[in-house]
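Given next, in structure tokens, is a single chain: the form predicted alone.
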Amino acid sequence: MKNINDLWARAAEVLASSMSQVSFDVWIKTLVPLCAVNKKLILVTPSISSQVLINKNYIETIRSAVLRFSGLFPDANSQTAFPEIDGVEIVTDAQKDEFILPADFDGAAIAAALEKREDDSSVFVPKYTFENFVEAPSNDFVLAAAVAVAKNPGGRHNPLFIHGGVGLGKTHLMHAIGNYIREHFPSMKVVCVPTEKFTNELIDSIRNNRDSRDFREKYRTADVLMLDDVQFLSGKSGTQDAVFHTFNDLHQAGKQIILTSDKPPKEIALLEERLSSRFAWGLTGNIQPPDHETRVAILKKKALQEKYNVDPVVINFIADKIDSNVREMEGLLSRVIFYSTLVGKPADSLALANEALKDYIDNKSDSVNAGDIIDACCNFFRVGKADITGKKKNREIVEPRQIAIYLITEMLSLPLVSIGQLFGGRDHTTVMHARDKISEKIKSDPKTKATVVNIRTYISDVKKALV
């Protein structure tokens, strides 16, 4: 029943377009089709906790998406239609053997799929495409460069170095290039990782005495290598040396290299000259903050993509509040929509927008910092700061940690990588998972919602008392 992979691929496309990006990335993208048993598509998820959450929140949505395509695919051994599927079941890795029919079992294929799911460095956000990127005078040069590289990887513009402030679209363009190459050059090996992950993999390889050939094989055999946030190479001599040799091998082989940073190569502190000069060999482009008209256009496109019903007066109100960080601006739009759903009123008035963004307006990010939020969570839950920012995974620590991460993402405009560093160097995907989990619990669990509200009130009261 090999065509369950085709069936699931089609269903996943539907889910990606109908769900929030974070929910899809955390809960749906990790699912792997296993087999079809008794007219049920069996999907494998990594853990019991994810199995429970998916069954609670997403199973009907998944089933509906699968049923749209059930019966449309030819069987692997004949021209007949794929057997009818009328249900979906989520199982864990530990349970999967119970659902595999002997005739269907291909252990190597399943193992390879599960391994790929756990360590796929080249998964690109489907919504990040060139079509969804709002072109403006502040970014038109960089957009044109990105399109040129996507159409001719390894050509004239190598490396492509994109720099600009937080939340201006660097990662969007990188993923757009990846999505384009995946569609038009499917045989190419594309590796896309944050620089912090590159560093962690290098350290892990050294610490565990692993054969460094595996590390080299992953990166030096790429047709396209994308390193996000290379400013984090600053001061890391070992990682810089690994990047230097990887860069040389790929560039000499005519392979495409794409880099992003919050500043141009020459301005990255403690970056070796041999790297900063190489980073500037190809084409360097800067994304500038968008003007008011562009911010409005971005918000309108975001509302259209997410199927938000927002009055233009609210769009303009939000565009006036943010002048540099597109990601933060989109976050304010999401906050207004969430609040309008919560109170059961349409997002069509300045009064509602003011109420939804009251905390943002009253408490600018310079009056509350991440330390304030972590301290508040520690005091509320009566746990130590070393515990909440450390490696402990017991329930008494995990919940306060996740709520602290959620509040930092809501109240501040810090990059996910920077937030991860505050909590023991955790990966940005862990930060996304914590944020999304608390966001979902707020909608369904009154206790969690009350806890978050109380902590935010506590933070505000403490700040006012200090004024």
Contents of the next structure:
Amino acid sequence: MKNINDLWARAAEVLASSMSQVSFDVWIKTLVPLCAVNKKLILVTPSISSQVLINKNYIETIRSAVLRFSGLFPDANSQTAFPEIDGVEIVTDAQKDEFILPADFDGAAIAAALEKREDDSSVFVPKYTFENFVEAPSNDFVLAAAVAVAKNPGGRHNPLFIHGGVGLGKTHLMHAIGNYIREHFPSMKVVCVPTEKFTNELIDSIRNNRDSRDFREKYRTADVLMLDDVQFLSGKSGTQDAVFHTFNDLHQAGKQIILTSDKPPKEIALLEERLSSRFAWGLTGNIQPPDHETRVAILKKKALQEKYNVDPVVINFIADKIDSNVREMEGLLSRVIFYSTLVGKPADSLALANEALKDYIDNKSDSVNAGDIIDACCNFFRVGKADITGKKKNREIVEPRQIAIYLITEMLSLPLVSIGQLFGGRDHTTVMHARDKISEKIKSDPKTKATVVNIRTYISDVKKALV
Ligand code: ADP
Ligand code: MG
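Next, give the form predicted together with ligand ADP, keeping in mind that what was shown is the form predicted alone.
Up next: the whole complex, starting with the chain shown before.
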């Protein structure tokens, strides 16, 4: 059982880095691993509607994250590998009892994990604060409006409607208001949900009468209601109706409403007029893509937050690559930081940034080269590049060298002679010998196998992180 929890924890780390924080918090974090049956990992989700939504939008991403760890040894010292998994199934709390559970199943632990899953509608991403938001001509109007609303919820600007393109900071500002109110008006009830989740909860409440009271209670008793990405109301008349009534109740009672969308209210397709007009009653503000100077400022702030020293040359390089989506730009920065720690070199040169981002920029996400493999082995075994490719014959160097050669022959289709050249002009028969030695050792020695598998995962992690 422990193995399954660990495997899921590893997969969740991968997922956290490959989707937006809010999507991760809402859909992935609430999953609890139940068991593995017939090579399938069973994950429990709270409701049917979240099961449907996860199956529709995230199941493939989840599956590939889990498969990366299938059958692997958690680390070089482990005696037991993760179970072999080739699929993932999402079940609801109610369905989970249909599974015949393995002998070592820890029912109490699962019950505790399920219990712990609180309603996350009032949880704000801690780093999404006003202090961490870089003010710029592209966003200063909206920022001022957001601060005004945070200081005086239910005041003059009601509703506050923020619109703008993907990754420009709408959710960040909404959570910044939430974090501010949480600190300064702790008794206020703030409810913040992505529109898709609101829709799901409504569907669940219609299915089941008890939830229906919970649903009303949750939304109509809010002092501040935040609905993120209301463009997803498009064409959903049932949800629009629920939003309409909730809006009226709250607005009349002087409660604050905050909405975000990728377009202004009137441009949302298939949105009833009674809603689009209400959405525009208060203050509507637009976030524009940041200019170069702002992009540089955002990157500097982010590097500072990560406590990582990134040279201005590298910051500028990244700011030049992406001109609209801040989330993508942050992704590039994370990749550079990740790469720089992996190869153990400071993030201070264009060469390093280019190397770290070359697949991203060339759009060849999974091309690995011999340098990547050598770097990964050096870093894994903590040996220098000059040593691994040099003449030394001591054991601490020879085995890493042989493993690097083995991996290059396995992962790339390079002629043996060229591989010999990479390793200080060695003969191709030496290359063959190294390759065969490791390939034999993998069969007989689980530790060597785990080591090789871990380095491969390591290499592909760097690559995947760059996608
Ligand atoms: P949206 O909701 O508009 O798609 P997000 O609010 O999720 O975008 O923002 C994407 C990322 O960009 C977040 O990590 C956010 O912190 C960051 N970001 C966007 N604009 C700024 C800014 N002006 N200052 C600091 N970070 C920003
Ligand atoms: Mg958003």
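Numbering follows the first chain given and starts at 1. Everything quoted here is computed from the prediction, not taken from an experiment. C-alpha atoms forming the largest set that superposes within 1.5 Å between two forms make up the rigid core.
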field: Core-aligned CA displacement of residue 354 at least 2 Å between the two forms
entry: no
- prompt: Superposing on the rigid core, do we see a C-alpha displacement of 2 Å or more at residue 374 between the two forms?
  reply: yes
